[in-house]
There are 2 protein chains.
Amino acid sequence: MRVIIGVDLGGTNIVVGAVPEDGSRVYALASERTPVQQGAEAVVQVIVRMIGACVEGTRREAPGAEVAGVGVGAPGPLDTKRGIVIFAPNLTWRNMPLRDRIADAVQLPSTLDNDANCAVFGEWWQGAARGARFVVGLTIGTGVGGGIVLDGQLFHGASDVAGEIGHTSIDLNGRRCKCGNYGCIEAYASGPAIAARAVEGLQAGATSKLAQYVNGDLKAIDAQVVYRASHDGDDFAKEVVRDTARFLGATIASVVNLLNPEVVVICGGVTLAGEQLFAPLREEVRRRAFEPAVAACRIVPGALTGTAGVYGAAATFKVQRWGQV
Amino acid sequence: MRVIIGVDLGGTNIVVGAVPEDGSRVYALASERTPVQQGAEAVVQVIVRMIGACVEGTRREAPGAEVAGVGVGAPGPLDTKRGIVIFAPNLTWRNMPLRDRIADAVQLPSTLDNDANCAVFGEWWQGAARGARFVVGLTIGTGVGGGIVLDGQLFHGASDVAGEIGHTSIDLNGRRCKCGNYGCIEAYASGPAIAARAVEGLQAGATSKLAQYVNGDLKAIDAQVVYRASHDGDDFAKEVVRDTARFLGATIASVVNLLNPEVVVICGGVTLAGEQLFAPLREEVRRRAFEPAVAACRIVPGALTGTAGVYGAAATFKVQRWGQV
């Protein structure tokens, strides 16, 4: 049995696991904090160490497995053909030849693709979008990423940028986004943006028990805290979640009109919000998008929580090296 | 030589012409007003009569040409496989089996596709986007339509809706659009929307010579009048054109981030505005979209003014009946 090591490099965590080529499971899964502050070299060293541990762990869990290579998912924009991260704001990287650095260090064939592309491809391969012909995915975490799968292939566009749904503007005069644009959905619905909207509301005098969840330390409010308070019935937290659904729904309606996908899959911590988010989100899309497009489209949470990126990085390795998943 | 009759059915005009299968030119081109008020039957009768005249004209212009069939581009949403216009607000049609009605009347094999898809496909086949792998097109007229060409194929999505870029929202709380959504670019940048914004400004007291172009009859202001006044140096008309560029630029930036096309082609009367529109539009996209995506993308006016839809309808006939263009 051949396995592929999937690496999901995020601005917050690095997740590594070994996926057999049939995609049936993941071996030796591990997660560590990304040492962003210590610079690119430190990050590469952690990845290389985690790959080594994953190889050893896989040998224990699946004796006889042959490690065929390493698929890496990293924030972009990047150049998949040359294996280079062109620019990663959350890592403060520029022109980092990540693929070859890893390949040289672990002496295994390696590939590189966008982290959000990988997560969506993973959900198409083994998760909530399995078998669908036209898939659009969003990954909601530190930022909002995305990916497009058409006929079983990741769609990369002319220069590997395709899928950046997080930088769809829902308000051309809206919140300034880190990318330089205004009104990007990332500026409203990323984890930090959800938390920031909640804190703004509290500071403007909203009545809420949210502060009690963090012992009065508003800086400790994150999106998960908002979901928990909403789930517990806090009216203001519910409002923040409903607004998030409205912002995401407006974005997805535009994408549904433009790409008419069979599945929109939403990955990341936001799935923990469950139906309190997804029910109004679907309603918002129904309200805004063309009926025949809405009727053709399922909007679902990702099924591979925490591992979609690992599955997808392994799948992109298969495509890049072996021609197909 | 085989020719295909291309029919471009719009809410304002019907354009018909015969295109040889190599797409080298168009024979017997004719345009008539669409008799919308007289109902669907009257519209079909005009189309059938125009096809008959086109067949005769082609025989005169190109003796020996064999008419292989009819490709029809019509407003949607529609069902290309069954040849049915599901709903066309500007024509007030519902569930109209247009393809077979025409095929039966003219006794020629016929196909149906979305009018904006056809125009963009025409620009890819013989116009400003010729040879490009990834093309996104907008058609700006009574409404704002669009189309996506990937690897030489129109992308239809799961239920023939794909390409509706006109219903991308640039302001989730913005102007109500005919489609029911809010802030669609169609509500800002269609011909009538451009005129409406100009009239609103005049009624709110803007200083402008615009009214003089229409002898004081503000209802007679259309987008072309705005372009003309802008070209003549009228400051308020220039502002309306600059705003149009900003709205279109914000839309196109989102699409460039999402689809990373090689070419964005903009078709329709708006191309008459020329560089006074396209220069600020490109600047707006550059300001908003990811640099590697902007660098990979040309933003150009359509080259087949008035005939893109005819060329594209003929090309979609070739694809649907013969498997390729």
Second form
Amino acid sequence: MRVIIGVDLGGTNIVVGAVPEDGSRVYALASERTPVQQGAEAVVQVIVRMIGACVEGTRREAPGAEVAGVGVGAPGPLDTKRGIVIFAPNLTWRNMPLRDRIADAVQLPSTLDNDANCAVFGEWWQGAARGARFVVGLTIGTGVGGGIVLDGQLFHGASDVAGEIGHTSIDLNGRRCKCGNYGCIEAYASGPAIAARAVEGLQAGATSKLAQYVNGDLKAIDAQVVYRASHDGDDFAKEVVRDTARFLGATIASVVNLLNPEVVVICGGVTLAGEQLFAPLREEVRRRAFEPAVAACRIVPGALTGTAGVYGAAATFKVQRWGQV
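And the form predicted on its own, for comparison with the form predicted in complex with another copy of the chain?
Shown next is a single chain and nothing more.
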């Protein structure tokens, strides 16, 4: 049996696991915090160590398994042909030759693709979008990423930047994004942005029990706390979630009109908000997008919770090295 080590590098966590070439499961799955503040070298060292541990763990779980290589998903934009992270705002990286640094360190063939591309490709390969021809996906975590699958192929565009839905502007004079622009959906609907909007509301005098969830430490509020309070019936938290749904719905409506996908799959921690997010989101899309496009499209949460990026990184390795999934 051949396996590919899939690496999902995010601004908050690094997830590594080994995926058989048939995509049937994940071996030796592990997650660690991304040491962003310690710099790129520290991040690479953690990835290399986790790959080594994954190889050992896989050989214990599946004796005789052959490790074919490493697929890496990283924030972009990227140059996938040269294996370079051109700019990663949430990691503060520029022109990082990540693919070759990892390949040299672990002595295995390695590939690089966008982390959101990988998550969406993983959901198309083995998850919520399996079987669809035309898929658009959003990944919502430390940032907001996106990916496009057309006829079973990841669409990279002319210079590897296709699918950067998180940097769609929804307000010309809006919040400043880490990319340097203003009004990006990432500045409103990423995990940190959801938390920031909640804290701003509390500081402005909103009535809410949110602070009780973090013993009064507003800095400890994150998106998961907001979702939990919303599920518990907190009116202000429910309002924050509804506003998030509206922002995302407006963005997705534009994507639905532009690309007419069969499936829009939404991955990441935001799915924990459940139907309190998805119901108003779908309604916003119905209100804004053309009816035939809406009728043809399912908007669904990702099915590969915590592993979509690992599956997709392995799948992109197969495409880049072997020419097919």
